[in-house]
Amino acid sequence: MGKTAMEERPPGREEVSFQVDRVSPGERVLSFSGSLTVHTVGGLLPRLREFWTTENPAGILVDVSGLRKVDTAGALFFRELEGESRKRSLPFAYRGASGLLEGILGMVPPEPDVLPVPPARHPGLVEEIGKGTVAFFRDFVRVTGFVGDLTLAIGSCLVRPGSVRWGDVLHYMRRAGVDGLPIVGLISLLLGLIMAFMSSLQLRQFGANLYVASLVGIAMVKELGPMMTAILVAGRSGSAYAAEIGTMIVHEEVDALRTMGFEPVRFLTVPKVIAAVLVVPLLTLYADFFGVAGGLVVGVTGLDLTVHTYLRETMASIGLFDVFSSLAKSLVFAVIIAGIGCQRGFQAGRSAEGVGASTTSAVVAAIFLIIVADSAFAILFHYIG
């Protein structure tokens, strides 16, 4: 039987011993004594490491019977301890414990197994397409039937138009027409003067100079201003509808309201909605008038045309039908913007996180239905007119 002692003497009254005995070619004993605290047991933790790097032992056999004093840092030296022979498959055992270490070992449990973790699994592409699905399905649920509840509550403020919350209206009307008319006709602005630059660099090479007035005029009134109009409309007020109403959702407000007998649906979207289709058909009107200023401006400067000219040529190419289609899609556009954006606000999840998400989804799906309802005017009008 060999014999290694290692002993540890700090500063002050309080010193450790620590010391291996190889009882046999496999099984190595530790023998503690002394005290062993927050004072001693760093001075042992570097004959630790050095104990399994130079020894290669076939079991663990602590002694602590001559351990006088023992706190928590103790309890985790031999928690550490117990931790290493475990991960070697090695048998552990302590001999000599008093009740008062057993005590303070309870206090520090002992460090679980650490399970293998399995390879993470990335789900096919069929079964990405069917979560998809199901995924679009129950969306597709979910919108008809506020599609339902709004309706009734629409019929139903119409049967009772007191019951409608007119200064909401008027309050959501400010926000989403005034307070959009600067950016609004800024950007109208801008695509007159984009189309009527670019269309003028390809009709100047046959003296058409004239037809700009009637493309610039056609294509704001019947496509780009109730289109631009509506996805400015969706990415400032659509996602401030959606956010409002999901943050009353994180803070319980919609369910206070329910508590209290209100529908939220009515007392909610019906507002926006009203206030929506009061505004944006103006707002069209008002990007056309701004699309066409453009498209003047670089008529008259860059094109030698007269304003007169220019104003004549665009009202003979533009008809009744064409602004009162024009004005029918900005209210389809109007219903879409205010339903889609309530819509998502009240299916946002209980935080930051599903507010901010239920925001980006309501531009999201409401520019999606804008061009999908245009299309469908495109077509419709086509064989109207």
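Residue numbers count along the first chain shown, from 1. Computed from a predicted model, the values in this text were never measured in an experiment. Throughout, rigid core stands for the largest set of C-alpha atoms superposing within 1.5 Å between the two forms. First, how it differs from the form predicted together with its partner chain.
Positional change of residue 352 between the two forms stays under 2 Å at the C-alpha, relative to the superposed core. Shown in the overlay between the two forms, fitted on the rigid core, is a CA shift at residue 90 of 2 Å or greater. In the core-superposed comparison between the two forms, residue 24 has its Cα shifted by at least 2 Å.
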Second form
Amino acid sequence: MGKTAMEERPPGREEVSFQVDRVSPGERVLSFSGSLTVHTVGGLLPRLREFWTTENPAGILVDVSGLRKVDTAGALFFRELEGESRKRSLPFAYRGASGLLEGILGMVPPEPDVLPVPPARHPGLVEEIGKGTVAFFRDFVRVTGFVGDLTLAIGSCLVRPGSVRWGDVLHYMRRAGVDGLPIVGLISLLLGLIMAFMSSLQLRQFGANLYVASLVGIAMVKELGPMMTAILVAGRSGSAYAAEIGTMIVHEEVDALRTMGFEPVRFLTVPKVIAAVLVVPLLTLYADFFGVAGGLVVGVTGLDLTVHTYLRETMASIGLFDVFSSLAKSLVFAVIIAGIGCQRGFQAGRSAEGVGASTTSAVVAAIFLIIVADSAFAILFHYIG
Amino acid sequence: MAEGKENAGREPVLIVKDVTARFGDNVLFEKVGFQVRRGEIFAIAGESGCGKSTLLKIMIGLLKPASGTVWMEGVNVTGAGEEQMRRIRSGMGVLFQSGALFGSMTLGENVALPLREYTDLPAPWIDRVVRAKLAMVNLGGLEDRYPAELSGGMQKRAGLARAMALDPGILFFDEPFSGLDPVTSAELEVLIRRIRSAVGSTMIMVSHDLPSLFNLADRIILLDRGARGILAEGDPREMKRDAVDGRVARFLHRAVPDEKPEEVGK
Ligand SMILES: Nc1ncnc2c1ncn2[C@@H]1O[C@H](COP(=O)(O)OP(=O)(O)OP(=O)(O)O)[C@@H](O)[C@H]1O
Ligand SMILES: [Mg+2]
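Since the one above is the form predicted alone, can you give the form predicted together with its partner chain too?
Next comes the full complex, and the chain you just saw is listed first.
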């Protein structure tokens, strides 16, 4: 093959020429010269198709003496030619084949005459809907089973708090809580600023500047604080939980846990759920605080309110019940985030792709369930409050 | 085929009877059966994808077979409840193909895990045992390293240290030699032999690395995809000599190039 290497040119300059000669009434000689490679085969295909449609040969002789270089694609091209001739029961032969061509042809065995593979069947709409429904219910059953396991595990940990891996709990509290402080604070502050600014544009027309304070306060504490915090934690930590557990499954670490007698759900999920339950409500309070602070900045600088008035108005509009209900909500959100994150991790397949999919699904499913739960809370609090 | 003479009369520790494994419609093997005797090094060989790892997972109770039974130390693994499984598991160690160390824990913590779970040793004693185990696999002094800071061979040895933490009566190995260079692989062989003579564990290994298995195993079974079961069983050297079936001969002779040193570096 040393010779080919020396004659190699930049891909753009490789060329092949192809010519058909009629020797006798039936027999055709196809002569190739130049380089028949992955860069030139494409250009030949239409001419070959044209040859088969216009000519009606009784025999094929392929003259390859002019070929300087043939690679795998070139060999496949010849195999294709052979196959087509065989299908039409034409005699087929090579002329002037060099060791080079024989070498590469040896690497590409002729394709067996297999029956054409039936094209992949496209499932109809009804079938798709059916499959989707079954998949949804399977998922539902799995999640329910997981909730059962998790409840049992948490129950047994409540009975024996010593069996909880508190070191892990602290670790996850730091990751979800302390490390999340900057982003949660920043987003809440901006949210407060935006809300105050946008509402002030409207309220100023009626001289109702003062109500900006209660508007921001109520919106932050009742809805946006718990919700934004939960969404941020789902994005930061729920996905991390799914990725962590999914990767452990890929590396057989979960199998190893089982063989050592640890119940993986208890070992891996409980610390994460406890950490989330402890941290998310605190983060929510912190988010509420920054949201109000954002509103305060706009109120003081843009609306001529004093700090004192603004805070007094805020405090007057938010009751203790609101704060507690906000904390209760965030507690439920925490369980959803950690639970779904872990559950998706456990059902990740044994591949890197599976881990990626489970991570995405952890975030999407968590946000969806957070919003569903939030709607339920809205109705519940309406009747209680 | 005849079993190793030196094992005759010894009680079986693990009995596999009529086990069939299947994923959906894909039947890996049917009605596979064998017995492993105490103190034996037993090997399951076969080409890639024939179901060796699946068989191993069935034996240690991680997977349920489609049908058939596995007994370990007289307990039915395939039908055992949680409490029974826990007892069996405290008496066995598993070295997974990748080592399966927990990435968030140091080597020391990894090895200490089974000790914490199954024993009531005080913490200083656990430390002492952990150090001894890591020294046994030539990883002394690396207790505080994380698995990610080690090479593949070191991780495998650390996995072995963890599998041996409780000096289990039965040790399972999934591809202990894959991904190791010849020198490390030979070191691991020596180590396994030393553990056997020191602890007297029964060892069951699953591998396609026939040269190493031939050095170590007392008895070997050859799983085959086409046969959907055991193609041959017996002492590896006898098996090689008597290989009549084309597939056995092909598998054995290709994998064990005797008297051909130039193939080593291949
Ligand atoms: N969880 C699973 N779901 C579906 N099929 C599986 C699963 N695990 C394994 N298989 C299939 O079972 C077959 C045997 O897998 P197994 O891992 O037991 O092979 P192996 O003999 O250990 O191979 P190797 O030597 O490559 O590790 C493979 O063909 C694989 O496709
Ligand atoms: Mg395997």
